[in-house]
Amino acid sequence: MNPLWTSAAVVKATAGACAGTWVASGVSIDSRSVKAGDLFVALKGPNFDGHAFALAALKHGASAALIHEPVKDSGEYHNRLVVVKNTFAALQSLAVAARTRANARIVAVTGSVGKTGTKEALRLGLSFLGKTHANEGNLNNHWGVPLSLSRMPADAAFGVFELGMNHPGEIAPLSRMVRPHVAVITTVEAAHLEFFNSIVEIADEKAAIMDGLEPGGTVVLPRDNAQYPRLVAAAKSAGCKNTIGFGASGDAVARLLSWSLTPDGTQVAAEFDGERITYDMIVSGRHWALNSVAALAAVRAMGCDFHRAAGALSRLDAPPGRGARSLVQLAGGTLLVIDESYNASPAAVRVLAETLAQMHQPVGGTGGGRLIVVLGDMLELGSAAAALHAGLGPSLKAAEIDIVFTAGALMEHLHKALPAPMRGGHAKDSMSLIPLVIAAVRAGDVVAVKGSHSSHLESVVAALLALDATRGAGAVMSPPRDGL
């Protein structure tokens, strides 16, 4: 197997200096998870300094360490230190070098909601067509993207990169680093409004993914979104002549025709430029169906066999915190737990409610019981936060959600706005909410848990899974994969 990096290649890419010769099979910035053969990059930030852990990384098997400050007691490891001017800049240089040497076809994905699901659909679909590399988990920011690029093997056939942002000006430099052949914008919604004056500004930031688009590239845009005309105009301004609209509307080139829940997930019927296909996934909901249509549109734009990619989606499972479903065995039957605890936005909560509305009929062996939603604060919504939280009420009522539990100061606005019969209980935080939720659930219920990551609703999920009467843990319907 060819090494990911040689000492000579690292020195050349980073303009560094190293006295030794070695090869690296991976790149790491975390000494706690460093693997034998990794190149450890000692990043330095306001609250951490990787140089303090460089020696430990080398002792745990790292091939070398990239540093810009002296490492105390390096002694025998001196020849495995690469000295550069700045380790973060060096990591970016490694990323650029990895992209330059690659012959892979590259897809970049961004959007207010659904970018991780779309990335995973692309990763899975393309992996059936050739060697595919993608960023792990949510490594989608200013350091996660260069780290992910630096890990891309030179012989990869495809690369899939999720690009995220919190503030203006973050997407464009990431796109210029990734240089995608196809760019996907999943949707534009009210997320990160704390740092943007309007949804229009969010649309402009998402459109910046086109800044790095390769000549002759294609952009896949959300046809049903209110910002679609603005995104199309941005594509024209960027010189992108190839645009594909995806969605459920009649004039979408990549069109979701129908979706339906099955005991195992979702069945999808879609049309691509007039060609109809059907496929199954073991994830549930219209949002997953739309994500898959966007992903297949991107596969098709690359000239690849999107029929094979669609077939591969039967293995697409939801990552923990992003829709993973678990059956919990209770004394009188089963409880279905849907774990959406990783993040939340108003649009994502509405999509979850729409999916749950389909579960009034028995799905996954739940027996058609009550629909229960547990919600935590949605962050980074700025001055509109209170109204956006309270405004979730109509969607939850329309979906005929039976009980809503809320946690956090912002979610209290929703709690007060709900009709009394829907109020399951409110608490100041997730830990205080657990006893209320546990006391309420019963066999046959469907319980969906969703909130921003810092709301820590994963603790509620863990408490629900611990109710399992036979194994002490939920029987996971969609087994999570490592690194998601």
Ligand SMILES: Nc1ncnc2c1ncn2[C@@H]1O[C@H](COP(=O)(O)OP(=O)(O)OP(=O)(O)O)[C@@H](O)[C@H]1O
Second form
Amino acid sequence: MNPLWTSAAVVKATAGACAGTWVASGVSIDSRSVKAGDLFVALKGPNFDGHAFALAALKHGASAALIHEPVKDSGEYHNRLVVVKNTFAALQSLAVAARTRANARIVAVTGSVGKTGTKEALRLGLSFLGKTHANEGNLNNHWGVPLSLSRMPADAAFGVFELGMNHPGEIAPLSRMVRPHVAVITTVEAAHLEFFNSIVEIADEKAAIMDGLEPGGTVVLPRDNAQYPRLVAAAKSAGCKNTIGFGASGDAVARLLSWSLTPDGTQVAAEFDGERITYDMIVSGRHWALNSVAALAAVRAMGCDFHRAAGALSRLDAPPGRGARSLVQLAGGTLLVIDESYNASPAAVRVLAETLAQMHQPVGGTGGGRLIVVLGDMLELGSAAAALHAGLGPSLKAAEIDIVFTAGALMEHLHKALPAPMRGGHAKDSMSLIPLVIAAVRAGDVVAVKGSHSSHLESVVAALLALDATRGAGAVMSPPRDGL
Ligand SMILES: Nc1ncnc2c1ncn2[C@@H]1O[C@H](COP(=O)(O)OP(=O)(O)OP(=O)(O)O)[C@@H](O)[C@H]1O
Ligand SMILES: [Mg+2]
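Could the form predicted in complex with this ligand be shown next, to go alongside the form predicted on its own?
First the chain shown before, then all remaining chains and molecules of the complex.
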């Protein structure tokens, strides 16, 4: 097997200096998780300096370390140090070199929500068609993207990268580094609104993914979104002739025809340019159905067998905190717990409500009891935050959610806006909310828990799972990822 990087290739890509010869099978910036054979890049940030850990990384088996400041007592490891001007710039150069040498077809995914989900659907679908490399987890920012790109094997057939942003101007340079053949924009919504003045500004930032699009490339755009016309106009001015609208709208070329919850996940019927397919996923909800249609539209745009990719989606597993379902055994029956504690935004809560609405019918072995939602503050929404929290009421009502529990100062706006019969209880934070939720749930209920990561709703999930009379923890219904 060819190594990911040789010392000669690293020296050339980074204009660095190194006295020794070695090969690296991975790239790492974190000495805690560095693996034997990795190239350790000593990044320097405001609160940390990787140079302090370079020697430890080498002692743990790293092949070499990329540095821009002297490392004391490097002794026997001296020949494994690559000295560059600036390690962050060198990581970017390595990423560019990885992209330049690759023959892979590249997909980049951005959007307000659904990036990781769509990326994972692409990773899985494409891995059935050829060697596929994708960014791990949520590595989607200014260092996560170059790190992920630098990890792409030279012989990968496909590369999938999630591009994220918090501030204006972040997407374009990432896209120019990744140079996708297909770019996907999942949605444009109020999320990460703090540093933007309006949804239109967010749309323009997402559209900047087209800056790096390869000539003749394709953009997959959210047909149902209010910003769709603006995104199409952006594609036109970027010189991109190939746009594919995906969504439930009758005008979508990649069209979600229907979705329904099954005991194991979601069944989807979709149509691509009039060609109809159905497939099953073990993840649950309308958002997974939509994200999978976007992913398959991208696979099809690359001229690949999207039927095979769709078949592979039956193995798609929910990343942690993004919809894992657990059955908790209570005296008298089961409680279905849906863990959405990884993050939250208004669009994500609305789509959760739409999904729950389907659960009025018994799904997944529950008795068709009450629908309970436990919500924590949605962060990064800027000055519109209070109104966006209060504004969730109608969607929750339309979905006929029976009881809503809320935690946090922002969610108090929703609590006050809800009709009294829907109010389960409010607390200042997730820990204080736990006793109220635990006292309320009973066998047959479905409880979905959602909030921004820093709202720590995972503590509510843990408390619910601990109710399990048989094991002290719920039975996770989604099988573990099998390393595909
Ligand atoms: N297409 C969608 N429409 C609305 N909500 C969605 C959609 N896809 C995912 N979500 C919601 O957003 C949550 C996070 O999904 P995901 O991690 O895929 O988003 P992301 O864009 O990668 O987020 P981040 O900005 O944290 O990287 C999900 O748990 C779900 O609640
Ligand atoms: Mg993500």
